[in-house]
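Below sits a lone chain in structure tokens, taken as the form predicted alone.
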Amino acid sequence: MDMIRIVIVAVGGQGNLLASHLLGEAALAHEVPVQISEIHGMAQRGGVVESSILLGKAQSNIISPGEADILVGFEPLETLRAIGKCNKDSIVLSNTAPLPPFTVAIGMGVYPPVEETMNLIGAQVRKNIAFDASSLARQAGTLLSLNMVMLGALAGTGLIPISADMLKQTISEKTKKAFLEMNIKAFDLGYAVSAGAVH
């Protein structure tokens, strides 16, 4: 299989970690290669919080600038921050709901549009598929299940040599299954944002 290389970028709290580790489970589970690499530093201060994933025979965990195949950005400015890892032919899916930072909150400083930084992100790859992450997450029963809808709408690329039901199985047998249900739904509502969206 030719390798494919993902970024996911979130601010601390968000669930990147818990959706990588679910995506390199259902990996191992199905014999795919796959190596992660994470950064987060400063995840619990709202931080910025970095994996990468690589799926395939892989001779380094290190996904340099201009390699991602695709972007999973929780948050519109973190997945800005990261298009550095991605080219012309990467695709990137943006949660296109802000978590605005401290200085924000307190007025110091000013979160910039939206929809201009969703511009700027579609500029430079191939395909920015764009949405409101956070409100689906909010629509399957709660917000800390952001990270299942991202990882369904990756999911719903059919660009990763992993199935969605592969990774609803990891799902099931890896997260409570007191929000089992609502992980399920989640997956369900981000894949069907992505599901025929890459030709």
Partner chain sequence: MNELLLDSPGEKMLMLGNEAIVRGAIEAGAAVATCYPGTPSSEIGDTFFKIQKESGIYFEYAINEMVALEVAAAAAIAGVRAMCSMKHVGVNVAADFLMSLAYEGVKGGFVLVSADDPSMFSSQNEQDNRMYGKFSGLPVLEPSSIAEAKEMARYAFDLSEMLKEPVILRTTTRINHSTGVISLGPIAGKNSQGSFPKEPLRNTLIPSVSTKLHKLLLANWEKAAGESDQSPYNFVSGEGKLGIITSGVSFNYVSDALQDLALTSRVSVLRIGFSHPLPDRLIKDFIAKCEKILVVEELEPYLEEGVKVKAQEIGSVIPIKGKGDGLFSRAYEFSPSMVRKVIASYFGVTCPTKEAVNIDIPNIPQRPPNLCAGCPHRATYAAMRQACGDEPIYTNDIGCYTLGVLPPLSMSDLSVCMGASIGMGSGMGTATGRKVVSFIGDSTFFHAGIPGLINALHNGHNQTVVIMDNGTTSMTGFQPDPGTAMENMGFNNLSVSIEALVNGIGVKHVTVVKPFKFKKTVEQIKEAIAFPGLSVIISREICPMYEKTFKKQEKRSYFVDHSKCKNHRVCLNTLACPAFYLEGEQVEIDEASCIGCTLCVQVCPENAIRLKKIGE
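Having looked at the form predicted alone, could you now put up the form predicted in complex with its partner chain?
If you are looking for partners or other molecules, they are not here, because only the chain is given.
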């Protein structure tokens, strides 16, 4: 099996760590070798959370600049900030709904226009699948299911060696029962966005 290197970036509170953990559990159940590493120093206080997931036979658990096969961005500005992890063959999944940092909120910086940002990213990588994942999450029931939308979109690319069904099974085993239906709906909405988008 080829190595797949996935970087997920998000703002603290968006559910990135749960998403990577579910991916890891699904990999374990599928007997896909997996390594996950996360940096979440001050995330609780509105900072950035980054996780690296390596599927396949690597020993390293972090991903160097230029070496991500897939970048999953929960927030457009953070996707842009992390773009150095990608190369021209990378696939990017971008949520287009911005969560402006406080510096921008109070006028101490300018949030780059999302469409331009997405085009900029799109021009540098193999494909940038950009979509409003936050509104899909709301459509599924709550913004809190954003991580499930992104996980669904990741599965939809068909690039990871774990099937959507397997991931959904992991979600049903490892997340709160009360949210299950919503989580699966969110997952499916994300899946539909990227299904068939990568050739």
